[in-house]
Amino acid sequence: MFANSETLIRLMPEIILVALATWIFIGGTFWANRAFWSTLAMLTYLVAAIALYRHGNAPLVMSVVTIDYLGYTLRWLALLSGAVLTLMASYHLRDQLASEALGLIMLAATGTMLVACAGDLVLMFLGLELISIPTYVLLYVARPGREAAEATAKYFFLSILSSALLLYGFSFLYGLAGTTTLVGEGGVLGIQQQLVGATGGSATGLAALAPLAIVLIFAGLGFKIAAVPFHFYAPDVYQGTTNTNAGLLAVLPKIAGLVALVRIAVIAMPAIAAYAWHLSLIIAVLTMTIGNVCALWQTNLRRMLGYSSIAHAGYMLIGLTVALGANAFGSGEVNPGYGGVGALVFYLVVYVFATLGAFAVLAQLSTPEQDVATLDEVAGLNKIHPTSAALMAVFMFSLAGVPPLAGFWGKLTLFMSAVGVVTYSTNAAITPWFVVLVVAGALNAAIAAAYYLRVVSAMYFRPVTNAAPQVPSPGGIGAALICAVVVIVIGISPRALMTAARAADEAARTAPSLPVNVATDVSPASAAMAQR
């Protein structure tokens, strides 16, 4: 089915953001006023939030968009991330480029929201590109210099390669299923039903290409989430750009990449979960280990947080592995209280606000003349800016998983989801794999604590060696305070977020589908003819 007025109403938040971003672009060419355009951008996020609250929650399944609680939760996360990033950027932007930067951040947030509710491969790919293209421009205009140009070039070329791999994987899915729709509705079959029918429980003929498709999709989306072996660009790009741009790279592509993996690997391709969970588990272990070990030797904070973002991608892939395991072995063999998708969503929210908060502290300490990015520059910070030091300590403790902050509950939820497979499963062959996953996660959490606590130690126990600017920026401190409040409140009372995460998990597990006996009697070619 094509989009109708109901679909447009549900997508009103994204429409508002795109319309106002366009207006900000055009208006900025006539009047270069950073304060005005920053205020207008924040008001735009407020209006979009009202529209999302009023129209975004009621379920709707179309061929192009899927409005469910999974998408609803992550659309809110993307919207709030865009608002926080705008606050971070508002003080440091030059008047001549303020409207362009603010509009680009808004478009990147819009792309993330579109991916969160995409029910079609075409819309999903367009949403991912709507994140990538503004990011290229932001990296280029952020700051002059050779290092920034090198970071931009590296991200640009590798991002194009990842898009090509992803599109190649999508082409395999379309060839197998004869449709780009992820889940069928209204009697029309989607990729989910077609792959069940094509595989029939075994990979034969064209269906044998389904594992190759998921490998290519993991490769393309692995770049977005900075998962091993597609991670190597992240530390260099984070170091070469500004704190605000590094914060954007750490959160928006990761939200989009993870929800795309859930939509495709968990919801649209349950028939090949037996292949996918091995792939996800191996990537999870390698990603969290390499990210944490490499972060131990870093003295540049942005580079350290780049490796940190790699490690956290590995943690979140634990949730994806559990969800794929539930598809492969049956949901009865997974702890019903800690579903994989729910654990992933919970951890993603916690990670986003803690990471944005850390970059916000660095951004509010920096000025256009002095960029704060190293351990030496935050040494003795408690003596100069005690509020900034306290905020950074909160974010470091949360990322390390220290109770009672939000990061502790995030790690506990993820690890319990993996432990649930070991506890509930009656399949002896899979138990050792998930035992290794849990042990690797616990060991990596201990390793990560070392470099997070080193930042706290430098701020509180080292003498001042290279003082940060004396006047923190109001936008940066506001963004850091918002993130700190979220991290502390979730840590004290995680019930509301856990409820939302479980609702998202339920939405992923009960995605609309046709009975297997119906799907098995329909070939991809006949389904394509039915859609026409």
Given for the second form:
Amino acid sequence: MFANSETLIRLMPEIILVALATWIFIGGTFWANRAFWSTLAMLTYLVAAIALYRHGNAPLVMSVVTIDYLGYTLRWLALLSGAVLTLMASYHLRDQLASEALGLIMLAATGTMLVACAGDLVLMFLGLELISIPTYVLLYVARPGREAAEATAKYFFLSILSSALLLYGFSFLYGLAGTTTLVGEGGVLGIQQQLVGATGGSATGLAALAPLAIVLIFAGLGFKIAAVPFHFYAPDVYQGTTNTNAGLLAVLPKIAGLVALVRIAVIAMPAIAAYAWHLSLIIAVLTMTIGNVCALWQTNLRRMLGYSSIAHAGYMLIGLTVALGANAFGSGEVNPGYGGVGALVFYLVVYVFATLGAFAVLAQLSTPEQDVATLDEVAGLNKIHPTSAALMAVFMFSLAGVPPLAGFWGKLTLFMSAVGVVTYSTNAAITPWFVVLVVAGALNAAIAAAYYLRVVSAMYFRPVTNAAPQVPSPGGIGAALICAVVVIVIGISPRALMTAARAADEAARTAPSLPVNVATDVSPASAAMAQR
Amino acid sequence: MQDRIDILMMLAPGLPLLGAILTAVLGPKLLRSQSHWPVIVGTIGALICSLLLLLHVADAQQAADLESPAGAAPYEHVVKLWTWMDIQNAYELGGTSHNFTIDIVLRLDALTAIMLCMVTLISSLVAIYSAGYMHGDRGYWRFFSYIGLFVFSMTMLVSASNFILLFVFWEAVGLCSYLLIGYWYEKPIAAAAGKKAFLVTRIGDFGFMLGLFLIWTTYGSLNYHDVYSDGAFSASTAAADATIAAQGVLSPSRIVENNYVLGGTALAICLLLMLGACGKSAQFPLHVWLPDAMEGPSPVSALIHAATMVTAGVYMVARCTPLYMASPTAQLVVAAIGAFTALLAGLIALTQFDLKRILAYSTISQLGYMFLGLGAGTLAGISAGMFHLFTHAFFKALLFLSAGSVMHAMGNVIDIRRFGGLRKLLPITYATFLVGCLALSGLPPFSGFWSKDAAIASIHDRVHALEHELEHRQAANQDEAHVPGSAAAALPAPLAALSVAQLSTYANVYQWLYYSAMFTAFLTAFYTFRAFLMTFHGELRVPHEAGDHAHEAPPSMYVPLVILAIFAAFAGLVLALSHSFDNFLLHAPSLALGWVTLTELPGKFHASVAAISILLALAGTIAACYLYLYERDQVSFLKRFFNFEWLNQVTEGAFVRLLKNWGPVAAIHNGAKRIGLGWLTALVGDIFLLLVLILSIPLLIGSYLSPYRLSFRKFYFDEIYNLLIVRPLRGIAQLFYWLDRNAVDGLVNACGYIPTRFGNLMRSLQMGLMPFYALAMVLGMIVLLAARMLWAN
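The structure above corresponds to the form predicted alone; please give the structure of the form predicted in complex with the partner chain next.
Following is the full complex, with the preceding chain placed first.
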């Protein structure tokens, strides 16, 4: 069933990427040539993109692979992030290590794509590990020295801890449902159906373990998206590694973590949404607040962007909270335009390009000898590299949510989705919570503007303090330009992305309806047995 | 035919705008010192369009007169360019809901045609003059693009057919005025004058806006014209079955029915509009900006601050005649403001030494005459006011441009004490200035005489009409109006509704306004010739700023002067004797229908009024000639006398000593000393001195407020406004500034402080130890789990 030929066709982009990544690994040992392998990697992304375009978008819910708009949009996002990261990395790699780094980035991107379309806990975990393991190596090889080693060690140990927690959660889920499939299809029962059957209105017996599972899963995936209190690693690791790696860490695990949360908490476990939305809401408020207030103090841009990525994870959890709240109270029905998952996907795209762009600007200003990361080093950038300064300003404004850039629409859709719950919900118990959520989001957006604009003011209004002349690398500036174009185009005309996000939202909402009478017909365990 | 007219109506404002845009775009780089061409060509094109329109209106009016033999037939033509805004069912009034629809509509009628011709003619001449006057200025193109913009705005102002559009261009001319007063913005005084003009007129505009709101809520429309249900604007073009969808405020259909509110609302509308007019036309109490506005270049003073923009208020009041006819009280107020302003400005002008400021005060004074005429509330008065507007535009533009020519020759010195006897040096300017002075003084046959005299005569007639009505009522022993069909001429209903007591008060006030206007005529002649003689007669004196090459202006400057002089000399004579101006003007819908047609018609020539005013003007001229033609001692004597300098002598020590040593006093004192009563007489003397000192306190104050000082310091208006309005406002502003800096900013800073403090606290958790991070993760998870479990149950 797993090796269904149709599934293989659907997964063609991932297969191409893994195959070529392997080839680049092997080839690199024979012929160390940065330019060649970079070009090949870019071509690979192109071929994978064509494959994704041709085969990736046929609606198909297999037991293992779920092809829907949610997965499709985020697979594109992961693929593009991989390409942009390759562009950023390519010019600063040493010839000896070039093929390794390029292949590792490609694998991490593939892992993200796999998580985006995973319909099964096993494939999902596999995808997540496919992101983590290459990242350990990348962190280590990218930069020599103690700092990088420390960052690698921290990330390695904490990541393993989080994986353990996640697996623990998964095992509870398996124990509850008797299956690793998230959503069953055609009479086959998945976790979604089993949980509805098991809870059946009263949380007793095995079903009481579902909240335990969701907390563990939140803990495991919270590490990936750097949510409080699982965020501690992020600033330290970002600061200790290169700009490209920091960009990778800020983007790929975040996409994977969020899509996994949507797949598990929203799609597979609507039965316990009433337990999950509180959890998500509290984590969201804590995450954005702590991320923002800590970022206020940073003078190292990578560290600042680390905290910023924490804060943005908090914003995106607003979308998740809205989706969970809609599941729990059914408010999503009345307010179809601003579903939480749609807002989350929209924001994710916007965030990814603005953050990648910011790291790309830093990356193209840095050389292996001199790492540009502090506020002092970019002071007066406008006088040395007006283009870089302008690009950086665009990303900062977008991250701060200033119209007419993409970030504004991202925040708007997120807050609107939360306001939608407040407006349309008939449940008096839910309203104050979401009011708090919206107010916290708005206050945080105001706080965040302070540190983003400080970067802009340093670039434009401070004298030059970094005397060493830098030669911007064409790859880095290309990556930054791509990101800037995306940010500006989405800002001016958000309609296309809005449509895609809405389709993703529909996908998350119209997951197959529950088979009738499951609970009375068969017990979960026996049903799972029968299925095999 | 009609299409051609429509196009001409659009071209009249369009060509100057095009010129302004071309100059603004091409001026700085391409045209440079040739920047005047687009604007000159544009304004002359507009002039040609205006003249064609004038001819068309004259033809159409003649045709209309033939059809309706009874009285002047109204003519108006309205063109809609596009709809600016359209709000359905914006306001409900009397059971019907009104749409708030503002179209960009241009109109053509007698009033508009006259204003268009006057504005474009003066603008063309001033533009040509400026090409010489502003030659070599740093912002040459900037000047001409502003002028073009102004001509566009002014032509739109007089062409607009609804109040919103009128207000928009009312503000636009104000903006142009601001820009041009502060044209030499490097001079702080010019920048301040621009700001003052803008702010003072804003006060008037505020009243104007309130007036417009009140018109909207009262009449449910802001259009002048009717709008028919098929979209047409007049009965002649509308379909036979079309009805009036929205009746305009000043439309023939409304005027002919006299469908206007009376009483307090009418008075409020009129007074609010008058406040706007006071701001724009520099009438008391908002007249203070115009003299300062003379900091702008002389052509600007001539064009904007004498001939065109400042008459916008007069135009507006004349346009709104039907509204004013509904409130005789408002008309009285208009007349009173006009007469008082005329007198006030005339008194101030007596003692000024700045040539352009004297002319500015004379402008304020003459504008007062215009309002006086409008306030008479009769056809004679209104047409006299508009006629004075028309002739004044020529002779005042002439005077300002001539003054500009003097400034040009004198190296921008404008103080008439510093030069003199220029008649040899500037013969052409001398001649043109003289023509302007004669016209301004109101000496026949120059144009100022005919129009000013008509305005004064209309007040005279008004007094007569009111007294006549009073006599009738007393004869019939009635307190109310005539019963219909009685012998006396019919009065407009609002006037007829007044009681006998009110009527006699009105008659008295108008009588005093008449005296005041006559006295002002004397003042006008005096100050005009004072300035003229000090400038052009006496010994030749040239300030050092002029260098030794003081010379007559170039042809581009003196040719417009000569043309204007011809108009200033003969326009009044020709138009007044042929009555063509009145006949033409009275076809404007506002003046051709309704209550106003019941009033005195223009065209009567009052020999007695004319004789008195000529005599007074001659007296003023002769007095000025006597005092200033040769240096006379009497000038300084008069100055001392009116400055109450004799009062100061009373309080000086010398006067006391003089008194003490005066024969009889000294004799009595010495006699008393001899008999040992010296102490008594000394005591009496001291008490007497003390009394004198106490009594002299009002005299001291009096010397401070002597007529001369009052006039010289402009009746302390600037100081009073500064004390009563500017200072308190500045104080409040400073208070708010302090509150903003301390309270509001403090609050904002606190908002910024809290997150950073919190961030610092959170940051301290980030100690870089991996075991701690792992512990935090696990602990966090356990806390969440525990909370979850507790919550679940």
